[in-house]
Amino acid sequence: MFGLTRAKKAAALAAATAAAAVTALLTAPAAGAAPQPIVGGTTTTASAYPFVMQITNASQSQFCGGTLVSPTKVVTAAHCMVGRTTGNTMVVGGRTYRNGTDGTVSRVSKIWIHPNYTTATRGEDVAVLTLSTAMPYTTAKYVSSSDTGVYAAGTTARILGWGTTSSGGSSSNQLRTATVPIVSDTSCAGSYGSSFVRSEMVCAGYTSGGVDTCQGDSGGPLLIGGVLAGITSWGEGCAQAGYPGVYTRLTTFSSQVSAQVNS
C-alpha cells in the first residue's frame, strides 16, 4: 500500500505476529486522557491550516497530504511518490473537503524523491514537489538542521490529514487534526526494534493509543510549535496501543529540502 496510504509495518511481520497485531488493534482501549480523541481528533478547515495540501491523481482524488513551504514547493513523503509521474499527480490547496471543487489546483512540474529512499521503514521518506502554478496561501516554516531539540519527549505536536478515521476504515471527507506527544527514541525503539532509525525517524502518540495518523494521511505534516518538523510516514496499524505513529525526522533532511525549495 506504499504510495497510496500511510505505509504499514505489518507486511514485514510474521503471520502469527500480524494476526496478534490485528487483534490488538481491534481491542485497543480508548485514550481516555488524550485530548481530541485523523483516528481521533476533530474536524478543521483549510483556512485554519492554509499550508496543508491535498496530493491527488489526475482526477483530483486525494491519496496523500503535503505541506506548502514556498508558493511552488510542497514537502511530502517519498512513499507517496513512488510510481508517480508529473502527468498523473496534482496538488490542491485551499480545499477543506476531499469532494470539494474550490481552492487552487496545480499540476506538478517536478518530483524529487530522496535518492537513497527504498522503503519507509528504512528511512529517507521525504520528497519535494515543484508546482506549475504558485499557491496563493500562507506557507509553513520548517525546521533547520540545528533544531534537533524540538523532538524532546512529551512535546505536543499537531497532525493533520484527510485519511481514514480507523485502520482500514473510510477516509474523512473533511480535513481533521489532533494533537499527540512526541515519544522518546528509546520508547519508540522498544515498539519497533531495528525498523526505527533514530537519526531519520521520530515517533508521536499516546501509550494507550486512540489518536494517530492513518491511511491517506501519508506525507502530511507533523507540526511542533507551528513549524513543520516531521512528515507522516508509517506505523503498525493506526492508533494501536504501544505503537505510536512514525514520522520522518525533518531536521535530518532539512538541508536537502532547502536545496530543492531554492532550486
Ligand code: ARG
Given for the second form:
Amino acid sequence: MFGLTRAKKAAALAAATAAAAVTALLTAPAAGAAPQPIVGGTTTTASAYPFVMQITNASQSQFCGGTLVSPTKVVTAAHCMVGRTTGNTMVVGGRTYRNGTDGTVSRVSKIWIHPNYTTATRGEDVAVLTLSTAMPYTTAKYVSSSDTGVYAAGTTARILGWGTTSSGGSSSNQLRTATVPIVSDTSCAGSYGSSFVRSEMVCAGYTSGGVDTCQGDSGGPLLIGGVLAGITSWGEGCAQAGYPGVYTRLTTFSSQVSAQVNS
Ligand code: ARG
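Having looked at the form predicted on its own, could you now put up the form predicted in complex with ligand ARG?
Let us now look at the entire complex, which starts with that chain.
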C-alpha cells in the first residue's frame, strides 16, 4: 500500500515535472530567484576558445552560440534555427564581446536542421551551418559515434556562451565559461520525466544548482576533455537545484553531423 502510494506520488510528480518542463522550458524565470551567474564561472575570450562562434541576425546581434568544427561548418542547436533563413542569419568568429565589431563575419549559405527535429524536449536538437566565408580560427574536434563513454556521471564538462547570467536576466556582453559535472541519465530522468530522452540528450550541472547555461547560450558547446560532446539545448529555468542543463547528446548525431561537415 505504502509502496503503491509512493509509486503513484512519484508518477504524479514525474508527470507534473514533465509538464512543467514543457511549459517552462525555454524561458521560465524563477520569481524572486537571486541572480545566478549562468555560467556561474568566469569571463573569457574568443582567443582562449577560438572555435566558439556567435550566431547573429543580420544586424550582428547574437542570439545563440555555435562551434566551428571546420573552417566553413558550425554546429549549433536546431531550435536556434527555427524560422531562420540564410538571408537573416550570420556567424561571427573571433569576437569576445557581443557589442564588439572585431573578428570575422560570415554569411550562411546553407542551414541543415536535423530532419526529425520538432522541439528541443523531443530531441534531435542539432543543426549544421555552412559558411560563405572560411573562418581563420582553430576548429574544435567533436565526438565520434563510438565515444559514448565520455558521458560518465561526474565527468567535468565545460560550457561557454554569451547567454543571460540569470533566468530572465540580460545577456552577458563578454563570453563566459564554467565547468559542470555530467549528471547520470537516471538522475536526469528523475528531474525531467519523459521530457528527458536518454538516447538524444545528456544532462550536466550541480545537484545544488548555481552554475548552468541559460537563455542565449543555446547552440553553444559542451566540451568534455576539450572535445565537443554536447550542444546547449534546454532546462527548467537556469541553475536551479535539481534541474540540470540539458544538452544534445552529440555521439548520437555524430555521423549525421560528419555527413554535413564533409558535404
Ligand atoms: N534554450 C536556451 C537557449 O535558447 C538554453 C537553455 C539552457 N537552460 C539551462 N537551464 N541550461 O538559449
